[in-house]
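Only one chain is included here, represented as structure tokens and corresponding to the form predicted on its own.
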Amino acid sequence: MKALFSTWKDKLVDNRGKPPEAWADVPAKLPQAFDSKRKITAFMGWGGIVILDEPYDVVEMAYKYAGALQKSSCAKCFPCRVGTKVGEDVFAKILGGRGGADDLKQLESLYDSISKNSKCGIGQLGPEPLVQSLQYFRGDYEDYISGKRKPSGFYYPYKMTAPCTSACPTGMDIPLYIEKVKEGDFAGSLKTIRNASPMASTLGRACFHPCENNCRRDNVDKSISICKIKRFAWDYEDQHEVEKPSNPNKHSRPEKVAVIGAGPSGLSCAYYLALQGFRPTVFEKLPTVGGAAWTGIPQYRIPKEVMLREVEFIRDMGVEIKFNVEFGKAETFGSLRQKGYKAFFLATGGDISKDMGVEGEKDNIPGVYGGIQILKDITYNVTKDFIQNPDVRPHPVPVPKKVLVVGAGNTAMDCVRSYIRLGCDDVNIVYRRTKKEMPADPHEVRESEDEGVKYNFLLAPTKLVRENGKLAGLECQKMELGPPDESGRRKPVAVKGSEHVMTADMVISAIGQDCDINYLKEEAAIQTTKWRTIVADEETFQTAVPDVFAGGDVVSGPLNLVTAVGHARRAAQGMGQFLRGERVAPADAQIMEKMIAGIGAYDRDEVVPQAKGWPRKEMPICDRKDKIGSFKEVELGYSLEEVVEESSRCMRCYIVGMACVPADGGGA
């Protein structure tokens, strides 16, 4: 992008005095507007200064930014705690026309000292744009000192975040909850986690942890085990006699809200609505809570008894859950509106297995299953004691000698690892690409290999094979990888004449899921995509029908738990605005978080001045003999000593970003 001036990532681009058509490109990628009503003209943050265009006031912005650093300081080290306050006061003196040349020298020396001696990112990275402003905009400072210039009165929204936090769909304050674990404040850690998600146990066990891909510690040795530290915080409360938090706003407002679906997204949205004082009721078509986290994630990854205790906390906060209620039949938009429900959150997920698109798939051949349904049947059989409706009986689960699972995502991993535990002798993955392109979590792949799962790469299914009316195998065609497709992975290309049959007693399709949105017939104004997902605003998750919001897989398509929870948190915010009669819009802090994520809070090429050689504490797991033939939880959890050691590896990489919005249009 082109800009008037930039020091971003130490690359100086100074287009001042040049016509716009002659401006050089700058490395930062900033939006041209703050929102639909307000312009952005400058940005100041950990990577430098970017001036997009007039009007701007670097000195005023530096003063506001210095104040943001002071507010963001944790106050645990002297250079940052005291230094940022001194710096803010000196900037205030200059802005008020009472400064002098000595003050500029003091600021340069002060922020150099803060950078060199602070213990975390606020002090280490934060001062850089302030020093650069003194270096490249000296004349602006001198104009303030001489009285030629007065404050512009622009609006400067800012956001403190971290590379890991920026990557988390829930916006969780990861460095803070890790630090509280390190300090032994486990209740404080869990409170911090619950500010962003009520499902610390579920996410701590099954999150795909994009935060760990944005961990600056990985630039030193290896990323921190962020996900499993979260689990420890919940496990500690679960296993000890501690006072659990209450909801001071419980049912303080009269408005009833209907949440459709008791998966992670629905439960999370209901939780945040309850915290605002509303009266949410979750309607679930299944006899159990948890949605895909219950039916699709096996017992060995998330024990159901643990999930039930986690959900009980959500209930205690003021959430009602009704089971065996299929929306669109037992209840509808109309029936619930007649009962006084003022808003809806659709979180019905994606629980229909995609077809493989092979010959014979529509012939109802015994032994051919969808991954979602077979996982549901396995879960109901393994955990039947937790089904809350005695009239529901699990379907019997066949255990073949040889099973082929088509696909290479986490659903496929759950299928093959479950069949290893059910005692199947020959469990196979069939995937049309190579191991490198597999979308499954790498640790899931490693665990499956250790458990005996076999992998068949560069094979695409073409036909289901029958003998005497029974499934005999799967015809496959060899593939080779061509150029990357829209997913970024190399596209598989068929090798002519390479068809052959793989024998099998069972074939499971685990190549993706579709959404059942037939209940939308009643609300035709709600828009949908060609993939049968619901169209909702990407910031507020409000649909075309004002009192209906939607989130999770039914909006994004099947993704992951943490994204669904992130949708829920932001949707609950928008629903609260709607129910209170306010404008439904993202908060300025949310806009700033998105802006920082777009710029890139994490630099994989950054050389971090930190000593190497502090290894990551790997999660303890049960013995191999306990994994085979058993649905016992595989990951055992950290001990107190292990979690404190792992938490101590966190470098607390907080950063601050600030925008210049010349005309504040009354943002949230």
Ligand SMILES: Cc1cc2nc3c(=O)[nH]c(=O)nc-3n(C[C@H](O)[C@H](O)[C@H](O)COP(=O)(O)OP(=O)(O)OC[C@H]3O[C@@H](n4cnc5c(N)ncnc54)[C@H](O)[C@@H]3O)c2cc1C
The other form holds:
Amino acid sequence: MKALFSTWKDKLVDNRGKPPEAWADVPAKLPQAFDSKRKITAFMGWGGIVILDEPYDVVEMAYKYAGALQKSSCAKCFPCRVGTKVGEDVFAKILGGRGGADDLKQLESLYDSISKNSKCGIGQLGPEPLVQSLQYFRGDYEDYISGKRKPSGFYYPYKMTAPCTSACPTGMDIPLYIEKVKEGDFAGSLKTIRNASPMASTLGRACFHPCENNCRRDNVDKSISICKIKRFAWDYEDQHEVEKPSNPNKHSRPEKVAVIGAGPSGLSCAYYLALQGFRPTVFEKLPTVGGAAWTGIPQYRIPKEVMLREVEFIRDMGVEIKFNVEFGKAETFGSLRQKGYKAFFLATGGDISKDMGVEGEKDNIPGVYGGIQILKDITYNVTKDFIQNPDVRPHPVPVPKKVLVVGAGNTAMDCVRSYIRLGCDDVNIVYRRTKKEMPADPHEVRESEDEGVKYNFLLAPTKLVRENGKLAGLECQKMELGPPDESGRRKPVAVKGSEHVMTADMVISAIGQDCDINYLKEEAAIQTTKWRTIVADEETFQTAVPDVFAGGDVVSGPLNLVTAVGHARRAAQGMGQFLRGERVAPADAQIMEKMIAGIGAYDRDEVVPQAKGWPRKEMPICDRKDKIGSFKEVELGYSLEEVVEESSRCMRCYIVGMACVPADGGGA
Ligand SMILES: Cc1cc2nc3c(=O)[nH]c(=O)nc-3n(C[C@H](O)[C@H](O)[C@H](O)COP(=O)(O)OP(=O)(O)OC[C@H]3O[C@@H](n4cnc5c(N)ncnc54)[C@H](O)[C@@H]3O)c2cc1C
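Alright, leaving the form predicted on its own aside, put up the form predicted together with the ligand.
Below, the chain from earlier opens the complete complex, with every other chain and molecule after it.
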């Protein structure tokens, strides 16, 4: 990217005085526009300063940035609390035309001292661009001191975040909830979590935790166990007689809102709508709540009795759930609008198993299943007491002698690990690539290997084989890995003449899911993609029909819990604006959050000067005999001592990023 000036990632690029065609590249990825109306001319943050072009005012920006550091300081350590306040005051003096050369020296030594002596990211990483501004823009400071220059009055939106927070689709303040656990303030921790997600238990048990892949502690020894600390905060509330939060705005507004689908996305959106005072009703076609987190993720990973208590909390906030109502059939856009619903959130997920595309698949051979269907049947059998409709009888689940599960994602993992628990002796994965390319969570793969699952790599299915009308096996072809495909993984190429039959009395297809969006026929203006997902605005989740919003898997395609919840929270914000008659648009902080994520808040190559401490505390798990013989929860949760020890490893890597938006005359 070309820019006028940059110190980003310690690389000085100074193109001042050169024509734009002679500008050297800078190692930063910044958007040129803040939104459709306003442009960005500069950015200041933990990684340095980037000036895209005129107009800019480094001294004014430094003053605003110093103020942002002050506001972001948690005030727990003296150098950061007092130092950032003094620094802001000195900047104010310079901006007010009352500064002198001594003030510049004072700022240099002050910010040097703050970064050396502070205990967390704001103080340690924050001052760097201020020191750089004093070094490379001395003339601009001197112009202020001599009275030649006056403040420009530009707008400087900023955002405090952290590498882990920035990687979390919900934007959760992770260092804060960890800090609160460390201090024993579990209610405060849960409150922080619930600001971003009402599903602390579900996420704390099954989130794929992108935060942990962006944890700076990993540059020192091993990432913090962020996900499981979240679970502790929820479990503590669940297991103790503590007062749960209430919703002071419950049903304070008249507007009814229809949320379609009671999965993580629908439930989360309904929760945030209820907190704004609206009256959300969730319409769910199944007799169970939780979407794929109920029907797909097995009982040994998320116990349903635990999930029911989590959902109870969401209901208490003012959310109504209606079961066994299929949208598009029992209710439609038209019928619900007639009943007074003022907006819709479509969160119907993707629950149709994709076909393997092999010969015989359309013949309804007994013993051939879609992964989604069989997991639902298994869950319904294992947890039948929790089904919300007593008339629903689960299908019996057959237990074969040998099962082949085609696929290597998380659905495949859940299928094989469930069949181990159901007592099947010969449980196999068939995958066309190698272990290295498997999309499943590596932890799940390790667990499945420990439980006895066999892996058959570089094999692709070609035909279902029958004998006397019954399933006898799966014909497969050997594969070799060719050059990478569009997914970046090496493409499997068939080895001619390598077909052979693997015997089996059950074959499960677990190679992905599709969305059923037939209910959209009624609203032709809503756009869809060729993958049969719904097109919605990336920030507000509004569709082309103003009162209809959509989020979760039905927008992203089958993905993960935390993205579904992240969509929901933002959609609820957009829906709130729509229902209050405001302009539907993301808040400036949200735009900054996205900008920082685009720049990349985490640097895997950064050398982090932090002494090693306790090693990461892994979550204790149940005995092997319990894993294989039952659907008992595998992960047991941290003890108080363990969670405090693990939380103490967090380095609170908070950072601040600020943009210069000259067109708006306001201040940050
Ligand atoms: C087997 C499996 C394992 C997984 N494991 C993990 C994991 O470990 N970690 C992780 O992060 N993610 C995991 N995922 C993905 C995760 O569960 C999903 O990304 C997430 O549940 C998506 O949430 P959602 O609310 O968008 O959709 P869903 O959870 O699919 O919920 C959609 C809901 O809408 C309902 N619905 C659909 N159509 C209609 C209609 N017409 N009318 C009324 N209701 C309707 C459905 O019945 C469902 O309850 C897994 C998924 C599967 C299938």
